[in-house]
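Taking the form predicted on its own, here's one chain by itself in structure tokens.
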Amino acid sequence: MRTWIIGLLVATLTAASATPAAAQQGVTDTEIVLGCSNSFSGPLAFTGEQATRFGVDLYFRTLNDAGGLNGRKVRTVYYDDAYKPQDAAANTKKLVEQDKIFAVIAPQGTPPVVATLDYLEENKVPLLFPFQGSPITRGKKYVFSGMTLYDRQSRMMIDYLVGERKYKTFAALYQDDEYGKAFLTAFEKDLARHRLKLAAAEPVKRGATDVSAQIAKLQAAKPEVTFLVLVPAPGAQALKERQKIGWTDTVMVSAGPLTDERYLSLAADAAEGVEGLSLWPDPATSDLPGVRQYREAMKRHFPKNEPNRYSLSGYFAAMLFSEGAKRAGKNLTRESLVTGLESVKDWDSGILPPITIGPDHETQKQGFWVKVEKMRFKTLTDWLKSE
């Protein structure tokens, strides 16, 4: 009996020692599950759908067809928040706690993204490459930015317009929330470096479309440059109102999501001459190898969908995740992914200039100047730097 009991104990201990450590949520031997809350209705419905279903999923579809990541296929789960912060927070919690995702990838919009930050950090869930630029995301362990942050964009814009173009008077029409205020704060700081101030700044409530009163007040301030820090629909309305009243003696400068041709189609000929800082090469005409591959994949999988900067940004986000996951190796965990992404040095995507991810977890720190000519953004400068 004693021998039998000893044998049973040995067998039990051996089996226990052979049991693997708890598996990482969202990762199995055959699958990686990612997801996000995004705008599939509301003012950013087009951009949300393009960034995810025609961008992120486009890259992963190609990747999965080629065998996936270390033998794992990538699956995505999305929920609509209609650009509402409270819905984004609820959706994100559902993704983590019910859908058991591994990480959040490519959510959109400063207010919705900011609403999820604390929850994701507390639960150590990576927030990967959000399509927003609030500096509040900088330096967080589990957050990797998805675009050049607004304060860097502002620095490049102001230094170019004041330094090279010699403009002295500026105004801003901005969305009255975290998105617009982040830009406004940065503009004020960067103008102060040149001993200048904003001549006027007019807020627009999120969801508003009538901006005629604000445009009239800005015209009265007589700025040489007027920044548009809005989402596409009210941005287009601002340009139409400006055209309607014949306000021609200011340079309209687009910020944030307003440097894509889809936005121009909303404003039609009222967009002619608008300038701005673009973060992405022209998706329809660029000869960069990564952009060509993106167009080829789009033609193969979604032939009726026109290439655009929003889907290109999502495609790049999926590409960068895949690079980090490859570096993490077969044992993919949230910690090993963070380490893998932090090891990215001078990585050439074929889409953007070589990327190095430092302790601030910023993936981009540049942009280039564009101007609207015949419904396309024409490139006016090489890549500008914010440092």
Partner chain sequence: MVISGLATGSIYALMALALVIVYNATRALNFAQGEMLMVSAFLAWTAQRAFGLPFWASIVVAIGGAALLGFIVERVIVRRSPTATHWDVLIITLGLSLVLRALAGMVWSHDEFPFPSLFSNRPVVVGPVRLAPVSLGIIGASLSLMLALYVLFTRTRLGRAMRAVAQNPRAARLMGVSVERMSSISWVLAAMVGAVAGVLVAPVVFLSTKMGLIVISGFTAAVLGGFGSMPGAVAGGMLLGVIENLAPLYLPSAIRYAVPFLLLIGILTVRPAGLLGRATTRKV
Contents of the next structure:
Amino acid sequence: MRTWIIGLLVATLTAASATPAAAQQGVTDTEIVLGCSNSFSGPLAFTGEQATRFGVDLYFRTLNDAGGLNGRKVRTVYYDDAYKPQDAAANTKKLVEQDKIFAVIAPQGTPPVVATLDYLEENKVPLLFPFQGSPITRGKKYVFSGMTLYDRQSRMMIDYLVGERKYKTFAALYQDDEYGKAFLTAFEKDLARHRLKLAAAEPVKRGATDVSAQIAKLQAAKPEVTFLVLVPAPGAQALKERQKIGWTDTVMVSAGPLTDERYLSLAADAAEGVEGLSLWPDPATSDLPGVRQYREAMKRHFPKNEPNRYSLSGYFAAMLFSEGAKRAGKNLTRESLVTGLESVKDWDSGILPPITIGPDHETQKQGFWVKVEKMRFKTLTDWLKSE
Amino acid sequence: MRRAVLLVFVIVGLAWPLLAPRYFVFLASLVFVNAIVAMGLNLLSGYTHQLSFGHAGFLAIGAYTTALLGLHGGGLPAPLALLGAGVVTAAVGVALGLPCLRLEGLYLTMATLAFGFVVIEAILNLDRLTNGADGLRVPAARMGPWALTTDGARYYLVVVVTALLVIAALNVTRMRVGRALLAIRESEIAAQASGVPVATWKTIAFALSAFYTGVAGGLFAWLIGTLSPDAFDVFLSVDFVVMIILGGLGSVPGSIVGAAVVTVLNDALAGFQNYRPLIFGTILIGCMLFMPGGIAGAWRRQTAP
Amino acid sequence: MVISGLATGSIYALMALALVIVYNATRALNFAQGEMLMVSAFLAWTAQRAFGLPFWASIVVAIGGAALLGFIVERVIVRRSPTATHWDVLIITLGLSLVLRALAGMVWSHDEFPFPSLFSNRPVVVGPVRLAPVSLGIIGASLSLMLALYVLFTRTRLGRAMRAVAQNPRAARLMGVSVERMSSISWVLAAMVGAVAGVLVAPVVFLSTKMGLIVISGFTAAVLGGFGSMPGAVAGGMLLGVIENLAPLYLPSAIRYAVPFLLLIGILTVRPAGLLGRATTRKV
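Show the other one: the form predicted in complex with its partner chain, since we just had the form predicted on its own.
Now the complete complex, all chains and molecules, led by this one.
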């Protein structure tokens, strides 16, 4: 009995110590492992599923079929955090320590992403193109932002609305967390530049859908423009609630993350006339070469899945990673990836205007104005400036 | 034979951080923390047949108390911080338990359910203190001049605390408290009639249960390193209920086994969001229909001739 | 705001009624009531999308599906429990709610979907006030259903038998009422009431697997009215709906989400028998 126990212990000890240390975690001669914690349930389930399994994976499937990156195929691992920061932190730990991923790609939502920032930076794991835009990700060595950062979005929105459309009174309905508050701070700052103030701002709890009280209170403030800084379901709920109480003398404007077909279809006819900042060309109709390739790939690999901007964003993230990895060359390490991405200059994806990353690690910096007419976004402006 | 098995467990348990990959050290710590919660819940549910859907709330109170003590407590040593978390949570438990004592089973369950939601709302609305929905970074546990920053160090802390609490729980059930609580479970009225001060014991059960969960919350905070209110939702409370139903009501080893099974399953299924509730739901139904008494009950039937 | 509160309240009232119907027949709480509601709403939606059924027919599908689901759950699962105490049934239905939600997630995904409504969302102006037909429609439909239930319970043989079981199962059995049959019927009836609530509420909150959580507001409403009392459940639901809608107008908006729980704890600690309930003394 005792010898058996000791034998077992010795065996496990040798097994544990015999594991060789890899040259670079997550990269072998034949494979690169990427992953992220994302929403596959909870309020952003659709978004998360589309960005990862139908976006990131869509591009990598095409890439792997064509031989991969320097002979390495890309594999992805995803875990569900249901938009909860704490679960995102635990999932990310599992990805890094157990699944041994090379880098995190395209996680979603400001609060979950922010919860993993310090851990990833300490462990020198690249965090690539999160689907969120809080400026809190600036100035980190291993973080490359994805979506146009919220302060840039706010600047484009306010400059356009005050400068070209001559609106004077503004209000905001925002999600009560880092996502909403990052926008709110930026709105206040940008309005102050024009010597204006927010007339009212009402919070909505993350995950809640009932916004009737907030809409009633905002109506009482009589703003010309009401910003919506929400996720699709409560965003659509706000539009329906406004229709229900017959509040017509305000322009509803959706922030970049919200401007999508999803919330449009939930709100149905209540969305008519809504405006917003769009960060992506129309995935279903745009004639840009990159978007067309994306639609063809979608038709080939996931014929049942409709094109949408979430899968497009994931597709773009995977594309940008591949560009960085190509520049890093055969010896792919976390350091060489960072250098590779930093060297991206005037790179044309065929989806967005040419991209230059540089030391600020910001990939997207632009957006354009759209208005809902007959259930589709109609483009009102060219790409706006955020500098 | 039994001693030998126990010995293996102790040796493997102590050598675990040397044997296992880093992530499994973390996972094992999580198993122990959940085992503490399951023991705590079992003190309430197993011995008094009062189901609680609010233990995620207690866990949250313990976790946030520890985090806040770490942020503002000026390097309080870990045992004191844990004690603080336990005592604060126990106090909340008594405050909730006293008025709820008059309630019968079903109503008590609903009160604890509501309590869980109220805790989340409170954390969200006290955002100056708790950082609201954005979550709170937890500073590392401290032992005098050392900070426990590695998974191994945290593991040993968790193991020591768990061992102490297991011994305490085993003795509770052997002492007067345990017998009184069992009497209450069988028949509250009969217990009352035979001179057991039912109200007092139920309050004590509530307080003990909350204390265990609060201590677990403290350990949990250090393990995860980030707290956010929405993670302590009713589904987490349901996980705890699954642990004790599967492990066996009123059994300390059962609590540990139940916690281990649920924690490992939870981790293994992190990528398949639909299988988790499906399997846990099936476990609940299956246990009630075919295996009342859970694993501990089945074990007892197997070993007894 | 009050009208919109009453509309929300009628949904809560229907949920509470469904819970109370089962409780009265079996002394147990059906934790899966919310998920059963969610599944029936999804059935209606699928019937409409996949087979192009007209809206009224899809409602019939929802109610029929719910009835079948209630029947299966009671016959196949709940009745097989060895002791069938309220504790057992609570845990079984808790497990069932998890299973149903997971299965629904597999079939329909955890997405939100728009659900068509019988009633328009555009307001009509009546004198000085604007009224939303959708609110009035919900209130109207709920009230008619409640009236139908009232007639069922007071004017028919079946209803009287069910009430007899609720009051004293043993005596009812002695009078020749089959308690088991009443239990089946109650589950089916409750599931059908839940299905109606589901079809009414889905256009407002969107159709999703998260809909089932509405059951918690149903609990609150039922407790508020004194668990077991059907008029109490209706009053409790309405009251809860109105308070939920009015409170954020005078307090910070965030309070909206805490109202049902604060109310539930408050009522349980102050007056556990509910506002309309009578205190019961337990006999050995």
